[in-house]
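To begin, one chain is listed below as structure tokens, in the form predicted alone.
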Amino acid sequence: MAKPKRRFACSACGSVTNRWQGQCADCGEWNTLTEEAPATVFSAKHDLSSGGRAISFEPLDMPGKALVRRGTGIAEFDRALGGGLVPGSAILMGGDPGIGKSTLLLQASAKVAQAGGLAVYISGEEATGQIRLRAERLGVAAAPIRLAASTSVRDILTTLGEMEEQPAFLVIDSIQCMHSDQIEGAPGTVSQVRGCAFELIRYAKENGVALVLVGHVTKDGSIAGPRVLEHMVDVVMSFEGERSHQYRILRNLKNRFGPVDEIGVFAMEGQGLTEVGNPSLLFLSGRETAIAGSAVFPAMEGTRPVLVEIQALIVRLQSGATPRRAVVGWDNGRLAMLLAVLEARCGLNFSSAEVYLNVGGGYRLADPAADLAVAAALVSALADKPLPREAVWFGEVSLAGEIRPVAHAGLRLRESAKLGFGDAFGPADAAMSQKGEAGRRTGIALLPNLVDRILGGA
């Protein structure tokens, strides 16, 4: 029998190497390589063509019992899930430490329990007394939640199997703290996370339990552990927000039962997380006067339009100084590309000026339709001319300076008009040619047309 080779796996990204080293070559993290248990190597070839149990096939249109979603009692949470909890689904929720993951799930567990469902909350990070203190602060201490503190997957599954009624909502906080005695290694290693998640997901699928696994994140914000963990679950959610800001965003990154990129918006208050029904008002607060360098952009998050403010500041430098580019809430590379297009196609000069760009409220944009709004804010800041206060800007800018159409233009326009933004500037397409409920819709074909309109008074 051949001698088994030593394998070292990175606990941050899951990459495997044959020797230990201080820094992972794939993700760059330090001291994350741990040795995995060697796999048994057989000299004979494996033959799995016999000895198994025959499986049965079913037609695609076979009638079956319809899965009915269960609401959590928190509308923004249900929106991010695509309409509520699906029985037998596995949900992975990640987020920075202290962002409010445990608070949100404790509130959701209380809502489910108060509605008559069996909610089980198992914590591997906190004692039950600590969770009771949080429940008292949130005002849900009287909710009939089954609470436990354990890190052993065997103990958890044994206890759940002996219960007369299976839970409707099961929270495991967190998966990195769980441990299986069938797998060698400390909790949090790649093999332990993968094995514990597999056993818990298998239990949820077999018993129709809606399972939520809380996951840790790395320094760059991605979910820690092997990438296969995100493939195993049905829904991947990210709880985002800055601790210095009041709002929190629950973002849907993967959903097998509904649309992707749906968001739920919450505000962190003394009594816990409260829902924000109209997030546009939250991100646009404080815009009483028109200021140069400020543009409103109707962003799309799944099926929900959200209006956010884009702020730009241009600072002229003395000769010889190196200009700085600072971006908060947008892609730094896309800003560099947009500045190059403004210089090459519109004749503007940003080479001797510092450029600062910020998305109001700490919001993070990934929508390519924000190009036109960013360009409008930059030109307005450069010329020191305020943009129309009740106007929105959206459209994708190409390297040739063309303003290209974007998706869901009708939804963006309707949401803008609903909030009092009657004027809209966007691509010259069919959506912009239609008459709005109020104000005007102006189609812009080329980026130089935008510059001429702002400099001449939009």
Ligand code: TYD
Given for the second form:
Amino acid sequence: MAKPKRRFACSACGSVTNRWQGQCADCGEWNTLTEEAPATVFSAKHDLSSGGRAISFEPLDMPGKALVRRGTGIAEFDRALGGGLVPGSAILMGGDPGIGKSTLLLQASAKVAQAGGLAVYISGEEATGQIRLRAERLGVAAAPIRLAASTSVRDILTTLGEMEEQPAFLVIDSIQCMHSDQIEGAPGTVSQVRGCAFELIRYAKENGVALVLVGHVTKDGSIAGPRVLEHMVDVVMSFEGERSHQYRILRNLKNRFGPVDEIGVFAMEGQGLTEVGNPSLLFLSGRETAIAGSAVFPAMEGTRPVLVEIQALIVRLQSGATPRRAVVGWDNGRLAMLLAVLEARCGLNFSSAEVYLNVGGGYRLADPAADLAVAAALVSALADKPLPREAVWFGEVSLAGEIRPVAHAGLRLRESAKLGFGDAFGPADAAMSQKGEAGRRTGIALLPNLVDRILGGA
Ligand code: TYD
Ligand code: MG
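I've shown you the form predicted alone. Could you give me the structure of the form predicted in complex with the named molecule?
Next comes the full complex, and the chain you just saw is listed first.
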């Protein structure tokens, strides 16, 4: 019999190779490949073309059960889920340590339990006493949650299987500390995480349970991250925020049952997470005086506009040292592109200046419409001229320096006007030229027009 090949799995993305390498060839992470238990090697003669059972084919339009969702009782959580929990589905919730995953899921379990659903919360990381203390702090200690501390998937599934009623909501906190005695390796290795998740997901599907697996985001690769599981689950959510800021955003990255662009917004307070139903002005607080380099951008999160502040700082260098470009909350490559367009099309010179860009409030921007606001902040910082205080800026900038139309211009304009930002600068398309509503709108066709406008005093 052939000697089983050695296998190395990446703890960041789960890809498998036969040779150890310092860097994973698939995801590019360093030092994440670890040796796995050898897989069974099949002989080349293995023939699977006979001896099986016949499977039946079905039409697509067969009448079946309609998708019934169950609310968690936390509106922002439901919104991020695309309308609530789907029974028999698996949700992976990733996020940095300490961001509030356990808090959110304990609050959601309590709400489900208070509404009469059976909620089971299994912690592999904290003792039940610790969770009880947290529940007291959250004011949900009276909720009839079934709480347990365990890391053995066999124990968990045996216990659940013996219960008369199967849970409506099952939380496993976290999948990386779960262990299956059928699989070799310590908890947290790729094979353990995959194997445990597979068993739990199968149980959830067979019993119509809405399952949430908590997954830690890890940088060092010593335990497998949530990416290893992304293919296996129905919904991937990420809980984000700067730990030093109060605000947390629950983002949907994959959803087999609905849209992925909706977010839930929360604030972490003394009594746990509170919902922020109207986040438009959340990230703008504390903007009192007009400062050069600050531009307000009406971002879209799913169907909700959120106003954020973009801050730019330009520092002229005297020496010939290579200038730094540092970005927080936006894409590095996109800033480089925008600087290049400003240099090539508008004749501005950033080559001997350090450029710092920050999105206020610890917010992470993914909206391509931010280009114009970033450009406005950069030009304003370079010229040391504050932009008008009640202005918002949005539009995509092309390499040729044109300002391209973006989605939801009407919504952005309406929300900005509602919050007192009556001056809007955007692409010169139809939405901008619509008159009649409150506010002054200026369409900008080319980036040089924007530069002239700011240098000329807007
Ligand atoms: P936690 O839910 O344990 O994070 P995770 O499970 O994602 O690792 O959240 C821990 C943090 O939340 C901790 O730093 C303290 C803070 N926190 C509050 O500010 N208020 C609260 O009521 C609770 C329960 C936690
Ligand atoms: Mg936790």
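Since the model is a prediction, treat every value here as computed from it, not as a measurement. Numbering follows the first chain given and starts at 1. If you superpose the two forms and keep the largest set of C-alpha atoms that fall within 1.5 Å, you have the rigid core.
Undergrad: Superposing on the rigid core, I want to see if D384 changes position between the two forms - specifically a Cα shift of 2 Å or more.
TA: Yes, because once the rigid core is superposed, the C-alpha of D384 moves 2 Å or more between the two forms.
Undergrad: Is L413 one of the residues whose Cα moves 2 Å or more between the two forms, with the core superposed?
TA: After core superposition, the displacement of the L413 C-alpha between the two forms reaches the 2 Å mark, so yes.
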